[in-house]
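Here's a solo chain for you in C-alpha cells, the form predicted alone.
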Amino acid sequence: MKPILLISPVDGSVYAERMPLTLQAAAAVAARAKAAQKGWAARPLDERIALVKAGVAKLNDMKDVVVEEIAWQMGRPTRFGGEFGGVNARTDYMSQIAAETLAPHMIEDNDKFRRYIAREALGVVFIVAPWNYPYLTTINTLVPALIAGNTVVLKHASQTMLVGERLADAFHAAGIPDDVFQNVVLDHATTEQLIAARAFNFVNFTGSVAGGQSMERAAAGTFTPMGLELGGKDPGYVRADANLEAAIDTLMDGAMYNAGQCCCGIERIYVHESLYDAFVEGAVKWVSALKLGNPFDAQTTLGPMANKRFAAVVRAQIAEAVAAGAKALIDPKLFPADDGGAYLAPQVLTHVTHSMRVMMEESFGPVVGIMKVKDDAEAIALMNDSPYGLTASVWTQDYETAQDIGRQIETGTVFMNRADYLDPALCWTGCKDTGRGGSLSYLGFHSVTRPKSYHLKKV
C-alpha cells in the first residue's frame, strides 16, 4: 500500500504524507463507531449539543494554525482568515433548532392512546469531505450528525488531509469520545469496500459527479442512504432592472473567490442586452484589479488553484473556447505570477455559446463566460440548459419577479441579488447531476435521522 501525498499548490512540495488504513483496520474503525453509537445517543441532547459546541470552540482556538494550513494545503490566501465565520454560524444555528426539530411529533396523547412520530439517529455516519471548503463542508454534516446521536467517521480529501486531524483533535479535546468521532485516511478501493459491506448507516459525499457515481455503485443493493453534493455550473442572470454596480461586484466575486473553487461559485452569466456592454466593461475592470500570488502575501487576493491538474482543466476549457470563437478579455500579462501550473490568471470570456465546454462542464476555476440575452424567457432557457442544478442568482428589484423566474429554474437554491452564499436556515440541496439529499436547516437533521412511529394503546 502506497502513502497518500499532499502536494502543496504554493510551491509544489510534499506538505504531508499519510499511510491509508488497510481494509481490516478501517473495518475496525467502523466497528468501534457502531459499538459507541448507542451510548452516545443515550446521552441527553443538551449534553451532546454542549460537547459539539465545545469542539467547535476548541477549533477556533487553533485559528492561526488552521489558516496557515489551509493556505499550504489548497492555496487560499491567508488574508481571508479561514472559514470560522461560517463554521460558527452553522454550528450555532443547528444547535439552536435541534431540540424542536428532533422532538417527537405528537399526534394524540390521552387516556386511551399515545401516537407520535420520533426521530432516531441512523447509526454510523460516514462523511467524505472535499478540499475546496474543507471545514465548512464537513461541519454541514458533522454537527447535526453528532447532535442527533450518530457517531461519525470522517474521510477528508487527500488535498486537505490535515483538516480531519485538526477537527478530531478539537472535538476530542472538548470531551467527545474517540470512538464517537474518528478521522481516517483511506484510499478509494477501501472506501468503496466499506460502503459495500454496509459498514455505515449513512454516507455523505461532496465531490465530483464521477465520485458520486462510484459511491452509488459501491452502495448498490445495500440500501444505505446517501447525501450527494456533486458538480455545479451555477448561473447568474442580470435583468434590465438590476443594480448594475452591485451585480458586477457580487457576481464577479462569486466567480473568482477561492480561485473559482466554490461549489456554488458563478460559472456563467447572462445579461440583458440593455446592460450587457456596461456589465462586461465593469467585469473586466473588477477582475483586472485582482492580484494573483503567494497566499501568504497580504496583498494577494487570488491564490493558486489547489492542484496544477485542476488548473490544466481550466486552461484547456479556455483554449478550446477561444479556438471556437470566444473572446478572452483579460490580458494574462496583468498576472505575471501565472506559472503554467497551479497559479492561473483569471479570465472573462465573451462570444461564448453552449457548444463550448466552458459553458457546459464544471470549470471550478477563475473563469466565467458572459452571454447577452433579450428577455427572461431566453435567460431561463439558457440557465436550464445544464446537467447541473445547485444555485442560480437572479438580479432584479422585485421579489415577485425573482420568485416567478425562480419557479422556472431547475436548481436547488434561488438567490435574488446575492450569490455564492449558504444560509444555515435554508436547506442546502441540488438537483439533476448536482446530486440529491439536503444538509443544514431542519431538513439537515432529517437527513441523519429516520422517522420512527409509536402507536401505544391502553387496554
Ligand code: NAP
The other form holds:
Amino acid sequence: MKPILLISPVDGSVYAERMPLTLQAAAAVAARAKAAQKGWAARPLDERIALVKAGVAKLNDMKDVVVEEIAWQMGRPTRFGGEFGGVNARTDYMSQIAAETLAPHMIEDNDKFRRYIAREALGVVFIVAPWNYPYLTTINTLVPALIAGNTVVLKHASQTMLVGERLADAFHAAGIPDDVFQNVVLDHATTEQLIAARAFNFVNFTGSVAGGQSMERAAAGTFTPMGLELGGKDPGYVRADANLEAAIDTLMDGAMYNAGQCCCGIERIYVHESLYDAFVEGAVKWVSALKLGNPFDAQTTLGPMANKRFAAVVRAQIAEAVAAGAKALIDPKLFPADDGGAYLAPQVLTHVTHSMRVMMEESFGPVVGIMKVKDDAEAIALMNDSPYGLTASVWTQDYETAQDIGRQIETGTVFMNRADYLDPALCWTGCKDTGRGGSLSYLGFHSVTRPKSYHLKKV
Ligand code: NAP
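Okay, that's the form predicted alone, but what's the structure of the form predicted in complex with the named molecule?
Zooming out: every chain and molecule, the one shown earlier first.
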C-alpha cells in the first residue's frame, strides 16, 4: 500500500502523510464499532448528549491549531477563523431537539393497548467526508449519529486528513470511548470493499457525484441505507423588485467565499433586465476588492484553491467560455498572486449561455456567470435547466412571490434574500444529481435511526 499524501495548496509542500489501513485492519475497526454500539446506545440519552457537547467543547479549545491547520490543508484564510460558529450552532440545535425527536410516537396507551413507533439507532454509521468545509460536513452526521446511539467510523478526505484526527482527539478527551468514534485513513478500494461487505448500517457520503455513484455501486445489493450529499450549481435570481445592494453583496460573497468551494456556493446568476447593468457593475466592483494571497496574511480574503487540480478545472471552464464568446470582466492582472496553479484570480463572466460548461457543470471555484432575463418564467426555466438541485436564491421584496417561484424550482432549499447558508433547524437536502436523504433538523435524526413499531395488547 502507498502512503496518502496531503499536499498543501499554500506552498505545494507535503503537509502530512499517513498510511491507509489494510482491508483487514479496517474490517477490525468496523467490528469494534459494531461491538461497542449496544453499550453506547444503552447509555441514557442525556449522557450521550453531554458527552457529544463536551467533545465539541474540547474541539473549541483547539481553535488556534484547527484554524492554522485548515489553512495549510485547504487554503482558507485564517482571518475567517475555523468553522466554530456553525459547528457549535448545529451541535446545540441537534442536542436541543434530540429528546423530543427520538421519543416514541405514541398512538394509543390505555389498559387494553399500547401502540407506538419508537426510533432505534441504525448501528454503525460510516461518514465519508469532503475537504471543503471539513468540520461542518462531518458534524452534520457525527453529532446526531452519536446522540441517537450509533457508533461512528469516519473517513475524511485525503486533503483534510488531520481533521478526522482532531475530531477523534477532542471526542476521546471528552470521554467518548475510543470504539464509539473511530477515525480511519482509507484508500478508495478499501472504502468500497468495506461497504460491499456490509460493514456499516448507514453510509453518509458528502462529495462529488462521481464519488456518490461509486458508493452506490459498492453498496449494491447490500441494502445499506445511504445519505448522498453531492454537488451543486446553485443559481441566484435577482428580480426587478430586489434590493440591489444586498443582492450584490450576498450573491457575490456566496460565489467567492472559500474560493467558491461551497456545495451551495452561487455558481450562476440571472438578473432582471432592468437591473442587469447595475448588478454587473456592482459585481465587478465587489470582486475587484478581493485580496488573493497567502491564507496566513491578515489582508487575504481569497486564498488558494484546495488543490491545483481543482483550479485547473476552473481555468479550463473560463477559457472555454471565453473562446465561445463569454466576456471575462475581471482583469487577472489585478490579482498578481495568481500563479497558474492553486492561486487563481476570481472571475465574473457575462455573455454566457447554457451551452457552456461554466453554466452547467459544477465549477467549485471563484467564478460566476451572469445572464440577463426578462421575467420570472425565463429565470425559472434557466434555474431548472441543471442536473443539480441543492439551493436557489431568489431576490425580491415579496414572500408570496418567493414562495410561488420556490414551488416551481427543483432544489432542496429555496432562499429569499439569503444564500450559501445552512440553518440547523431546516433539512439539508437536495434532488436530481445533488443526492438523496437529508441531514440537520429533526429529519437528520430520522436518517440515522429506523422506525420500530410496538403493538402491545393485554389479554
Ligand atoms: P470527492 O472527491 O467525491 O471526495 C469526497 C470524499 O469521498 C473524500 O473523503 C474522498 O476520499 C472520498 N471518495 C471519493 N471517491 C471515492 C471512492 N470512489 N471510493 C471511496 N471514497 C471516495 O469530493 P470532494 O472533492 O472532496 O468534495 C467536493 C464535492 O463535494 C463537491 O462536488 C461539492 O459540491 C460536494 N459537497 C456537497 C455538499 C452537500 O451538502 N451537498 C457539501 C459539501 C461538499 P479522498 O479524499 O481520499 O479521495
